[in-house]
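A single chain, nothing else alongside it, follows as structure tokens in the form predicted alone.
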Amino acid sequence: MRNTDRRSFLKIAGISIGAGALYRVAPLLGAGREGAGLSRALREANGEPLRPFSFVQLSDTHVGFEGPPDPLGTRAFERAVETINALPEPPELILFTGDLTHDTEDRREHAARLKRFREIAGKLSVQAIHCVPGEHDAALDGGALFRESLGPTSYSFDHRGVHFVGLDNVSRGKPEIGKEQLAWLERDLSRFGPSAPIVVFTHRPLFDLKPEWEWFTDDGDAVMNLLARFENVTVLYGHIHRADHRRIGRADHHAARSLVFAFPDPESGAEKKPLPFRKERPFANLGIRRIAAPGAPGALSIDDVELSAAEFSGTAGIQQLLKGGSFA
């Protein structure tokens, strides 16, 4: 098998819709016997043929958060659900990358916030919803209430030839994956060859983005070492409340926008202070991000367009901005 076939069989493109990011996954298999061989091998490895599909990443809904710097409450989350349900190409999956709720020491109130999260998320018209916790969901009780309400905090599954891995880097009282989860991850990945497409989703970044702002995972390097032998790795995370993309080694790391206040650019921001709320443009920090992958993985072109409620109205505005996109 030629390296060009193995390296180019997966195209992943993301569109941030102020509701996280919409990703489209398309196989770029080589033609002829080699491409057919790779397709067969992937099907044998994870049970499903590799076929195009789309999914959405949502993050940091913080249900229960009220007051400055963002008085919107759940309005942005509810707007995101309406937006996704109105997309002309419905996504098959939703991945939530943590901080679904805002933390509270009152267990009954926390349970009520999780219930409210499930009520809003349950309106999404998708095949499946998958969640991992953020520190606001799980740090106070080690993830106990999250597991009671939503299931395991780490797990994996296959979808249309892509292997998805949800990791928990918040429930241990410090930002780490931990030895037990690392051992499980090593076993989980062992059945795949290097060309298998892997999507990891977690809350905190798995690299040192800005440690002084707590934007890191202690043993993130150990995770990436386990993933180093794979040629197609995409890591999706939240926590930083802003869109961000880094290509590190052979892996692409994408952060989604939040559904509450945004944080400053880590490259230029002097302090981790939420950006101020703007009454005249309540969704000013939410927007459209088009990412196209016209060639090899990593060669992404990015087009950011801010979604302003004053200029574009609801789903009609989003569809207007998406119109004329370059995606096949």
The other form holds:
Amino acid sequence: MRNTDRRSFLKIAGISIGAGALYRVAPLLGAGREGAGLSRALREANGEPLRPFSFVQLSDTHVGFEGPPDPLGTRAFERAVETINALPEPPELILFTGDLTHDTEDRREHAARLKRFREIAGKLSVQAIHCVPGEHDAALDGGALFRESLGPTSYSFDHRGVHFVGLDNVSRGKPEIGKEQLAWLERDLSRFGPSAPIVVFTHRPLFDLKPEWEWFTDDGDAVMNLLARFENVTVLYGHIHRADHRRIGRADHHAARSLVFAFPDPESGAEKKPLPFRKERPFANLGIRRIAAPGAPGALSIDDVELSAAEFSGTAGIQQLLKGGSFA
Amino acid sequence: MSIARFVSCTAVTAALLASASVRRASADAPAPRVVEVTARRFEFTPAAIRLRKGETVTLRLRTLDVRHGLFSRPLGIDAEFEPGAARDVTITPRETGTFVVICDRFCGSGHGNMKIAVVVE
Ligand SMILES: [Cu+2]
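Now show the form predicted together with its partner chain, given that the preceding structure was the form predicted alone.
After this comes the whole thing, all chains and molecules, with the earlier chain placed first.
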């Protein structure tokens, strides 16, 4: 991928790399000032009043995937983009939690899939898009193509007083974060006090959700130990292709629905086998997640929305979908 | 978690056996049964292994194509093996049951279902 392509994508999609002014906001949150005092401090720091905002998590678009469990390819992803663009209150950020593309050994084909992902994601009308890779994006080449196309596989930024951390638990091939990234994370978190709101986004769960389905991160405990001193921690992840919420210690772990085939319930499912495609409900179990941040330390409110396709149900509708006709 | 993993790793086990008394004890014990396990994208052969509870067994791992992993938290297995060299993993299952042992090094599109059912009786 040529650099000019990447730069223009970053511009179109508004991907922000290092929002300098906002970095000065978050340390104040850790200083224990709350309410009016905090709001004033924020205004002094960067002229931006503290106010609530919303963002969206999208996951597991698997651009390039074709197969019987989901004959629709990128249709749900495109549908999600249209749904988000039609929201009465547009989100300020979109976080993608991995498996943006489906893997292929062919480097050129994989580059084309990343390009296609950027084309579809580039239609989102939001301030900024932030992505972390999934194993299908990055495990075969250690994240090289992902970095070329979308930037670093792990990083952090601040937005309206919330500290966001994107973690890479896929590029090493194994489900792990690795010592280097852990050391970076420790440094990254060191300037925050316990009340700082922290949102971690990553591909695989950071706890043992179901290791025998590879739904875990081997050194996820080490990450959660670094986060243990914080009171407001939300981990958003993908990988499991279904919505799931667990509160472990003081942290909330939320998996998002995918935008291709869904997986069964880890508690009751006997096998990790995609749920069958249902013609009468083509986007069953697929969807987006809207998240509202209150603008001050406290819990985020999470709203999981299943994509609907009532107008495409039935034989005629599904044929129209499969043809790749317009959603308009 | 890491202790179980270390004990399962032959190299570390060997290091732990440095004391003479331990070495004598292990010399008296029969050599563990060796089970050959072959990996290729996207399957293990055999796909099912039967072991006895408390029996020490060496899994001899070989790959026919790329690097793979072998992982099970309850059995204390966390190994990687590369083309051209066998890797031994010695385990002593302490619980009965059926354990799904997975490849945990992403090796391509079918990787998610690359597993062995280990039945401990
Ligand atoms: Cu996925």
